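Let's start with one chain on its own, the form predicted on its own, as structure tokens.
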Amino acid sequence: MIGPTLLLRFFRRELKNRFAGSLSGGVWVLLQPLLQLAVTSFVFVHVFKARVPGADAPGYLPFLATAFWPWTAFAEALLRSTTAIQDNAALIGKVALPREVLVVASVLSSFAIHCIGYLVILLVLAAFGYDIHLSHLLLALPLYLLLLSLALGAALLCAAVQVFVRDLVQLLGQTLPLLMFTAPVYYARDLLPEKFRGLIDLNPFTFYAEAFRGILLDYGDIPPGRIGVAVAIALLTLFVGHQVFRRLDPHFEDFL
């Protein structure tokens, strides 16, 4: 059982380790998304002239930003937490603690950092005149927490398996970009040939990309049935990940 005090301690430790040795410290949390937004704007809007189909469609920059930053939080959380047990092998051998805390703290820190970046991006876009529904941010929060639950379940599963299969993290590094491009992060569903439009629903992140746009940009519909499926997938992933982690936990020290 992970106590809140222990979790908070490891959460702070994760944040401290991320910014250790950085000249800008925590300021990079604000600078990085702004720089990334500037590069994205130059490449996709000014060079490729990307557009979103539909007469009432939002600009391409908010269309991309509202889905891209949640994806970044998910992908980074999964990659960083997959090696959380392996990276803390020395600590595990010396201190008796619930090993899940290492994975949970890593996931939470990624989502917290990118949540700040996401808010900065949305505020900047709104300040530049894009139609971002900032009043809907509280409605988007449960969606962000649901995505966090999905990431946490996948992270617990991958972190446990990584102890025994050391090249899993490399496989994830190749798989995650494929998952991103098979979800409507950079493009709208309507741009796909009609026979492929339903297939992208097999990617769990498709729901999140379209739901964030529906809430923050009022672009597209979010059928209640898809919400139920997303909740079921997130909870099932969290349950399976936790069960696998608990089953493999007693054998970690033998392979670290």
Second form
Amino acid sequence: MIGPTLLLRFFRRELKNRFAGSLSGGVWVLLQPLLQLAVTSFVFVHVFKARVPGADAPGYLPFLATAFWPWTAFAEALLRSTTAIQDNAALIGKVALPREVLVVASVLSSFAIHCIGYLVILLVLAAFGYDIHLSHLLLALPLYLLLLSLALGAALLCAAVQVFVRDLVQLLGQTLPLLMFTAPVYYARDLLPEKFRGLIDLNPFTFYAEAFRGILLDYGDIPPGRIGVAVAIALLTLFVGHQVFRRLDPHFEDFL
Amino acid sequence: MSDVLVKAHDLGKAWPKVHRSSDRLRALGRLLFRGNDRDRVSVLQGVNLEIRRGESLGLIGENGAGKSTLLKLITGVLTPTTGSVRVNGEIGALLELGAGFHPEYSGRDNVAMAAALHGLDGTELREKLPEIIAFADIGHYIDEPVKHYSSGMVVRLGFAVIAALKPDLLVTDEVLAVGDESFQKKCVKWIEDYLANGGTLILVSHSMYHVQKLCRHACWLRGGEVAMYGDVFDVTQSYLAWHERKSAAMQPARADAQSGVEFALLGVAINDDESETPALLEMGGTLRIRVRVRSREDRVPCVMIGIVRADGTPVYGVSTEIDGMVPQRSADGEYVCSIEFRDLALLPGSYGIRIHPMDTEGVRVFDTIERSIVMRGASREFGLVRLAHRWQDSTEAGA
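Could the form predicted in complex with the partner chain be given as well, to go with the form predicted on its own?
Entire complex below, previous chain first.
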């Protein structure tokens, strides 16, 4: 059982870690997504002239932003927390502690930081007159939490395996962009050739990209069956990740 | 107050053999699907320990004997490969340097983390923080990153945290060796108070002084197994005796005298025992040495007897010639002499007895036999022998 004080300490340490040494400190949390939004807007809207198909389609910028920020949170959480155990080898070798706290704190910090970024982006887009359903933000929260549990499950699995197989994090660095491009983050499902449209459902993130748009932009609809499947996948991942972690946990010290 | 705090049963630890990276993958597969991994190097085996509340145990042994591994198993940092260990209480552990301090963060930050790791919440930490900072006594360094600390400061801070937590069981690994004199004294004082108030201690140290001062029992680990367990004086003395024998054995063997020479030793009996096994003697006891010498030309030999510490340091030497004694003729070409040391003042430890036959004039040495004796006794005095002494009353001295 993880004590809340301990989790909070590691969570704070994670946050501090990211901003330690940077001049702007916490301001960076707000600045970074805005800069990214500006760059994306320039490249995709003004250079590529990207459009979203459909009569009542939202602008490309909100279309991309609603799916891209949750993806960033997910990808970064996974990539960072995979080395959470390995990076804390010195601590693990000297103090008995529930090791999953290291992974959980790392995942939580990514999701917390990008949650703030996400909110900032949505508010800015709304302020620029895009049709964002800010009143649906509370509905988006459970979705964000579901994505968090999926990330947590995957992170526990990866962090445990990383102790044994050090190439995992490199492999993950290569695989994550692949996962992003096979999910409808930069494009809408309708733009795909007919035969690929069903295939992207194999990518677990497809659901999240479309569900966030469904809730916040009212673009596309999500049948309840897909929600059920997504919940099942997230919980199963969490369960499997936790089981594998617990199984390997007693042997971490031997391989660190 | 006699409930068992730590109980280890057939405790063992083995490390996996990992030479190539493919071994790691194989180990992962075995652990995931079969639950065990057999290809291992054992570092600790068959350790049975029972530590009761209020006990103090010193853990001694050479480098690599498994002391730190045992501590890590007890604190739960490592998982046992065989057997089990159970601890019924809160452990405060100071393993090696720093106890898991992160070098990038300030001392204050690390204290907060250490407190959280020991289950303290925010309010409890706020209460204890001034006490910790006062005990560590490292001044403004408390707000500097730990990487700028000297090793002594790291230990000061680590010890201060543990001292404030007052755990049921205190586990320290060579911690006292790092701090300076005044901090060592402070720590020793603190541990003594802690023990007096019913605390339990496991101390790893190469300083027999600290072990004897703080612990009532000792456990000697050798090659991953318990070589000896019991009263601290018995164990530390055997350990030191073993060490002295070992370092003596490392020195090149002296050239043995030839047998066809004029004078040769036929036998040496220590307390009537002619065997080569070390004789056990109590401090203050009696040591009798009986020497038989063969003389080729039936000339009277002179016999030299020396007592050395196991590392070769001479303690005392005397010969028949010095004392004006003459060995007695027992048969054709055979001479015998006996010597007795009473109220033996040798301090506990291991010693060697060297016997040399010399020519009649006491000039040339012809042969050497070395026997060892082990002095036993509960003494914390230093050196080789107990010199007669008396503490003077201060009033008497002033008068």
